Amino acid sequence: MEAPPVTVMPVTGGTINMMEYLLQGSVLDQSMESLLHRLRGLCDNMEPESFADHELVYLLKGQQGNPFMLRARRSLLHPTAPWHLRYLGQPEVGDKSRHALVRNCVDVAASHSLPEFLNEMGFRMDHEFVAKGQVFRKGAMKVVVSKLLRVLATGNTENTEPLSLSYLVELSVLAPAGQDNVSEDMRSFAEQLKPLVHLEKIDPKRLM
């Protein structure tokens, strides 16, 4: 459910409205090197991209219904890079013929005044975290392996601690609506990562 690293997001000035196909899993810290070795063998012949990002999750609470959520993310490795504002729609999990979770995804590059803008719009920060890891590619597929860190003092990304003893692994594809054949390619790739990591179609509502 986390946003992809800022370093691998589009940095155009326009809005990109696509469907995100997603599989998720986790791997224990002690199995991390084995997974990275497997990914280097399976993915495209290029060095994985390292990233360290700070993400802030904002909510706009209405009088009824669930609050509206937006995610703002910035790169800690490239401080001058644009921020990214991301909206994720409700996942479509009911279609059992799809091997991946599918949700609408809107991503737009923004200036460094994004947090102030969201506050002025009435949004309030709900929580924040730091994600550090690597990004691998296999054609249109992207594999993000990241360690999620809790921010102990608001806004201080130097003062963090790991959220768990594992790494989050996400396999995703951005594609126009109706390209459900990509989920079959994702399932085939995920099979090659077993038993190191089991990537699944996870319903966020079930976790909540």
Second form
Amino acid sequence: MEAPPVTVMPVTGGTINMMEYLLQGSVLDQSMESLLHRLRGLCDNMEPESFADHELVYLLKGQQGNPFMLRARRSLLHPTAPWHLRYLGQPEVGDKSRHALVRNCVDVAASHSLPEFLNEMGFRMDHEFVAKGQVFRKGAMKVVVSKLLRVLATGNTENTEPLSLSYLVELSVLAPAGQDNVSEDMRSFAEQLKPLVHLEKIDPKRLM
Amino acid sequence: MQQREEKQLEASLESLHARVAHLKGSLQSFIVKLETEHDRLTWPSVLDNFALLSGQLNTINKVLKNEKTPSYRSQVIIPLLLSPDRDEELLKLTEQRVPVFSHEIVPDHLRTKPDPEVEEQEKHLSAEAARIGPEVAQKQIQTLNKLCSSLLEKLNNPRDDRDSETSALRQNKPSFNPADTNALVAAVGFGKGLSKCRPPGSVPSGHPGQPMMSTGPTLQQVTIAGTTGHQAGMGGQGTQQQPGQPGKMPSNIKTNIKSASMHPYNR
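Form predicted on its own already given; the form predicted in complex with its partner chain follows:
Below: every chain and molecule of the assembly, starting with the one above.
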């Protein structure tokens, strides 16, 4: 019996387990300009890319255990672009000497019916926010400087207010598991941004 | 005497030719680098290229200033034969750039006077220099030297004096607030500080929150009721996309069910 064509079988395996290495920090509004200049000098030479994204976080509450979280993100600047669905796992509790937060990451693109689909699946939107800022890239590293805005009326992205007087700075790399030189490179890059911004691994559970 | 001069001329021309060839090579590689890798270039590597070029220009200058070099100004180049025909030898010599040794290319290639604009500028500069007089010129030279040396000192004597200034500045203007960092990370991580409960009144289309909860049980009722489960499901989906108060939703479903049950094509 011949093997069925690839499109018929469900997609299992064959995908590399991608991990996201993350370092986070923040910079006050008044020091943003100097940080942008420094990043323009340090990062790859390209026009800095601005973005304005609306992110909705969906939770699936099972009978017991932690709720399952999915993040759906759409661009406010490119309304016809597909939605971006992301799953982020729990941070890996590896050796403490690893300099970045490591967690499993699955990214997929989705059509514009994503919110309805998630609602049908049983997910409920937990919270949403708007992030506006710029993206820089250096090789495989991505630096995102974003202002988080609170959405005052659900779904209404026009009416927003800033969450704080700072911009969130995130340095991230998407790499297969087990590459520790990635975190070394991230740490040396983070050194170059001091003392403007301290990028460090912040365990979100600590802040709960 | 004549022979010695000739030999000197030949030797100096050869060395000059070699230096110019080096310069040409490094210029070429720099241009190629700029054209192909311009988005990956770093400022230090560009600086390296410029440093290389300036070093090579310096050696050329040294060769020209060398006492063994005869004065080129006293030499004259006269073209002996001009022809509009293609010259293969010339092509080979000039890397395919000059095909014909003709009347058009001779004024460009054998010129000894600088460009008119350059000539103008040189005249300006020499007039200026003559005008200000030697004492003022000396003073200007001295100030320039002083500025350069102080700058070099500042750049070369690191840390100690610089650090004290910058640390004072740093204390005055912190550029980040750790409390803000924690707040932002918590907001992105699990929505701390972002309103979670949705007030029932505000329901824009496309993001049904609480209304979904109320349609949930009513959907259940619909399927249990057993009427055309398929059509009722469709009806239920239709109502989700309509904005409205949760109170309205159940009634909408009921009317849909009624119409569905009156459908002639019941399953």
